[in-house]
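Given as structure tokens, the chain that follows is alone and in the form predicted alone.
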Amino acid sequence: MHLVRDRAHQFGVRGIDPQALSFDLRAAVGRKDEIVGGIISGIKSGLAKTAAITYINGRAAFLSPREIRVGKQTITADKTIMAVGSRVAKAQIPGLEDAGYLTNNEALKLHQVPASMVIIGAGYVGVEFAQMYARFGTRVTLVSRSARVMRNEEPELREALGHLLVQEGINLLTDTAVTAAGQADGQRYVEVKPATGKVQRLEAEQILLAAGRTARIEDLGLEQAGVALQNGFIQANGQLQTTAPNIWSLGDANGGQMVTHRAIYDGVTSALNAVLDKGRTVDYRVVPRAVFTEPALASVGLTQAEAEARGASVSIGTYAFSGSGRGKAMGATEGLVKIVADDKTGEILGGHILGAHADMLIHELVVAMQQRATARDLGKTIHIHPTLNEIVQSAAKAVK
């Protein structure tokens, strides 16, 4: 939609009236539901076809470390693996429950594009939905308690991403706290207070809460099972074993990076340990992450600040998308690659990309870090021309 409406003319496309374009959210959501439904059906079908698996659909709770109640049925198990996931954390904002709000789940079920939306939180959920709905035509205000969006990412990249969102018409309020919410005259509103300034009221058709997630552990009987919590998450050791020796836990519920690929990795590790007693220890040194904005933001490993905080002396290499021939041809010149390397050994400690297809380009750095390669190794590796991957190579060559 964005490409056709706002950029197609640059590429020589004629005969399109941007004012005549419209967006059918119901159709888009229907397509999404069909895809998701097919994936879920495929998983359930695979479980049903596997003779060694008995699949039970119901709410489970521990009665003891070896007994689990599901409805009226009690299952006895010598070993249990929990994959209970996470949910949106409840916001401690007075009046928000009464005002009514969306989570990321409900925001993907709307059938009409709202005229206006306030999004609370500028992490990956907040920025993704802010850009998506803004491009659909919603007037979006994105409220961040932090000074920048994506506060844990490299300063250059998060600054640039915030600037791009503002360029697309998003009202970005940083260093701003949401103090209250409610409804008045049939309209939802939030009250916000900047770090320096007075309280303001922002009215919107919809409010989207994107201010963090927490473990989905309610009513699981963890106390009866002997499974302890730490800061609201399930306490598990490096082998994903909980404080109950016969129970393992994986994924979001353990805290840390809440991404599907980390949970998949945990799943394999916990299964090997629980079923085959392999004693495998998780290694989260090279777990990539991505924000699916356009351009995308993707990272792996340490930021420069994190590396220096650990006492490392680092060298930095950067290269801008604007210097790429392929980037220019695609009209994708916004963004930057930044590589953090150990100054003594040259080993790559972290890679950070803001730019077109960053979520795919990051895997070049993931593989390099998995093999403990140096920036020199990556820089002297032959890359196809013209590709966006050359930007990663150029950043590696720039490491000094």
Given for the second form:
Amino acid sequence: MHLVRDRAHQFGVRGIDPQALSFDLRAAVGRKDEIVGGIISGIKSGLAKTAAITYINGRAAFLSPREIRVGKQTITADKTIMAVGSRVAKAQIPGLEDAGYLTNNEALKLHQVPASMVIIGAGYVGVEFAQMYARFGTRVTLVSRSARVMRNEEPELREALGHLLVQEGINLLTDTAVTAAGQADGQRYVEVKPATGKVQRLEAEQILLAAGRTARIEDLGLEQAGVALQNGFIQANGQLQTTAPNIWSLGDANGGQMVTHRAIYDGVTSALNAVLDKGRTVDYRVVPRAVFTEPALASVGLTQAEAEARGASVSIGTYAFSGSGRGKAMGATEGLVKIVADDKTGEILGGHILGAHADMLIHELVVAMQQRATARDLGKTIHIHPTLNEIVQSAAKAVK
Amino acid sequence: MSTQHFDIAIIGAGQGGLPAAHLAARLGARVALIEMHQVGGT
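Taking the form predicted alone as the starting point, write out the structure of the form predicted together with its partner chain.
Starting with the chain above, the whole complex follows.
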């Protein structure tokens, strides 16, 4: 609510009484449910109109590579595509199961804003919910095992995002392990141990577990099907075929980048390969990702460290949102764009954005990378003035 | 007990299973789409 007041004040709006503002989580969740409900009914009517698809509600288990039991019935299928997805991985934290915790699913269904929340894990789920609940008014502690939030992203963007979260009042504990959880006197608690320091106990009305996901493969009868696992995920080759020649697998359950748009992409590839025997190989060179914080963090391709680890000699171009006129007008001066390019060819190897609308801005870098464009190609492309996209163009021009 | 036969079974009607099911159907396959919770995924 402070955000509403501060923003309004900056933009010259007067007369908003911060004391009079309140937030109705139940109403917000109701609105979300309505939107999701609309999407689901659209999906259902699409399925109902498609005669060739028989929808069966129930839990599937392979009896053999060609037989699947669903509830009381057994179906046979020449080929199967597994699209089983992922779930939150159980954490090896003593007392956590008994204390009770939320996952991202339940955290979108609360009707009352908790007074306090400890979030275990500072990946995309952790940081998104930390900011959201902090803005709702919850006292949020975000516990990160590493030195910064958002492992695998560019260090300077991780550092900047961490600072922004701290500025919003989030208690960010880095290099900290969660050692135990429990309930005492009707109050949940989490015990944490910083890398250098003593164990401390944090009281929390709610605990949100956001420390990784695992393939949802329980009770699927994978052994009967002949589908093998690799590091807990379904083993699939480049054509998404499993170790059973008539069974394909897609998306989160195969490990790698667990993002919806990758599952959609895999869905098309697996259907072409299963139905038409196309033998099409997935290409994950250009899979963008975004963290929907405000400002957002979005990236595609390699970080500087990843490119260098692969032996590339790289050139870097950066540009800050604070240098953008449009950014200033919007009050969106936080963040930066960083472009990683091959030093010899100029080809863009990675793009990284922290800033307003990063999730949208990233797409010009996605298209550039898909077409193997150089930073120079992007830099000399005419961009509309005044837009935030000019920041991407400026970063491309800054690549030496 | 009844046994129905399909060209393709798809386990999971989330964001990956749905496009796979629709494309398989468009390509001429008889598809069973199996989901234990809700279509659309989480």
